[in-house]
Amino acid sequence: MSGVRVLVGTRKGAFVLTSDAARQRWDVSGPHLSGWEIYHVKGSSVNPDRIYASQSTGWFGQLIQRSDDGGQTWAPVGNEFTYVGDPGTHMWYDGSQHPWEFKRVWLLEPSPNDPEVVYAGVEDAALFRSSDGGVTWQELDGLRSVKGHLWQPGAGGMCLHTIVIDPRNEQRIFVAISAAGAFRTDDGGATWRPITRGLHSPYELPDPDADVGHCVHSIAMHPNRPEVLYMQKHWDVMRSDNSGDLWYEVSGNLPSDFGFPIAVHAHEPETIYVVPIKSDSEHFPPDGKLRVYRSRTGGNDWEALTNGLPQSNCYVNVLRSALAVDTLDACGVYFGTTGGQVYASADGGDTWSAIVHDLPPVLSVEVQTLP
């Protein structure tokens, strides 16, 4: 592999960030569509080229921006998200039922196979697909009748802001709403079910055996172990090892088990990666220190990971999309902060060094590792 291209969704435009297989130098290129809001920047594995932009904005509305060579120029393709049928009501915040509304696209994924394939995560909470690189949308809306009346939002809306795809089998798709809960497709997205079964959220549920309405942050997958899933909750760090059947926690010794992203080493399917925050009312790092937490078993053993980043008075957050890994030799970790600054490691999170300050804040971080 010759190199890594780290691409960053902020409030204010998309940044393209460059290295080669050293990662010790790094050219920046942006902002892209600047000043718009660019909630997520993915780009294919089967061509690198090839990357999608969600821009969004509450003057002109939702846009899907594409590049076809690498980033250095962008165009529109297809904004048309509709509904199937009649979408009728969701839960709202006071228990009342509240129109389905399209507002924007919060997550982009395209698939690991073919380049013209692409899902959309959007909210109000819906799965979308288009099969021409982003021209046109369908919805697979048999997501939305597995009790989609009884879904409610989140304290930043309802988004479905997760889809993590089996690499071996695209039929099987597994997603992730807040604060609906997750689900699992084996069909493509014709039918769906939760998977939720372990998780626990008494202070959100009154029910312990209510199957939607938890509030998960993320999910991840190593993609040579699909049937091992971590999670991200409202609160606890979860595990499942058989495909999200049954999950049980695995927070162990974190400092605190709320948080939003998780990651999977990308050649140690049992070292994954957390970052920590105080609670669901302070987003900000416990004590003032930033500090990405590493297991190496799995879960449950946790080391904090700290050289190179602030140890005091560092207040920002990291977002649930905001962290990221390469599959380099030597694996690659990146975060991006609220602050405006995005943290690489060339070693797997031993050191840290940041690629860049100042930007705007940092909604998304994602790579591509480049032949």
Second form
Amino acid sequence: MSGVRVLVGTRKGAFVLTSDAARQRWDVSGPHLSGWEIYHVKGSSVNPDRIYASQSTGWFGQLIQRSDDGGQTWAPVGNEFTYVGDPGTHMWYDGSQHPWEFKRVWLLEPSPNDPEVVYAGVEDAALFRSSDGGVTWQELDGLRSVKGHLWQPGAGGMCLHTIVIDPRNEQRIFVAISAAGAFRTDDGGATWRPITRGLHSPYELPDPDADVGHCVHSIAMHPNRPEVLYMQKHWDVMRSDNSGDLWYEVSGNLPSDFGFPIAVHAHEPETIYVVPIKSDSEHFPPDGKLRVYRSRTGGNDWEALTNGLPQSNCYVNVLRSALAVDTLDACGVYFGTTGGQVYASADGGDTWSAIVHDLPPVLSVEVQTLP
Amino acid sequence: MIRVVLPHHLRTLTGAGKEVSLEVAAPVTQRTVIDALEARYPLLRGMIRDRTTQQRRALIRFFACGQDLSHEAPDAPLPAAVVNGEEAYLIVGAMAGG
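I have the form predicted on its own already, so could you send the form predicted in complex with its partner chain?
Now the full complex is given, and it begins with the chain already shown.
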């Protein structure tokens, strides 16, 4: 019987939430790796028992943990993330140049083709690849040569937080960096180029033609239509129909087009989800109402999904990696909040309920649909 | 034998008990003790000192004999009481809360 495994990274450990396909009754396991910040947990689509977790603290730094039994037990693998050569400098907050320094791994993206291959997005921004299950890591340093000296950290640090791999062609990878922008490789990471044409950030970037410096918050793709990308930018929800060559805005009737995560329905490539928050300086839902917004038209025309979500006095946030879908029919949608709730909808977002209410602040939510 | 006390999270990671005993050839310094600790537990590389610079991580402290040795030179000799095993060398997570 099929089921769902929800992998939750929090400020104080990882949690594994499991259910059968009905998605009504949940078993909660955790905290795993307790006491550590778990920025991201994600499983291999090729081997669902293989799960990677990014574990760090300010005291002891970075570890990568790996599970080979679906998240029941964990073992540390490699934690050596060394930039290729002299990484040089990037722009600092005051406009001066600042040395590139590894701080942590924000995101782990397993290959869609090989469970031993996994990519890591790190702060200070760079992309690493492991081909031995996370034991050793090699930087794909061509990325930093795309005007890296002009990249500047956002409020959360200069992190590579989004990795989207074309499932039909692993040579094509999209990444996003705060606040450097979005980039694409078509040769497996050897060379990269900015994909920011059509993005406008007048309050952050006065140069309308700037190709780096946009604060991209997340990018999503439907695996059956990899040329179409959806983006939640600092402000604006954007769409590209040509693999990022050109973007256009699809914010439409959203109450705010500021937010962090974006996701695509598993079976409807034109159905997308965002969680608007009020503004860059007020990271909470407008009017104290936690609303997921769904567009069934690939953007512009949005409906609020509120059934089962708090509609008063709610001031949590949903971070960029904390919204995900399963591939069951009907598609399940899941998100975690900075208030420690993980909400689930087993009907594409029409109704919601909390799987858990009181976890530590949720940093990431990923979902595995199990056979 | 040099006695080293690890903080909770590093004990959990290594599977070591609260205290680790290490054979360290002279000179016994903070550098040689941590080198020996990392040789015993390679997992700890990068978690006490920066991998590249070998500098103490900002929120790690080193105590021994009632003194904070965190700012001492890494190649300075450790106190005799640590060298002869009477006192433990403590690796501590710094206070960093509100």
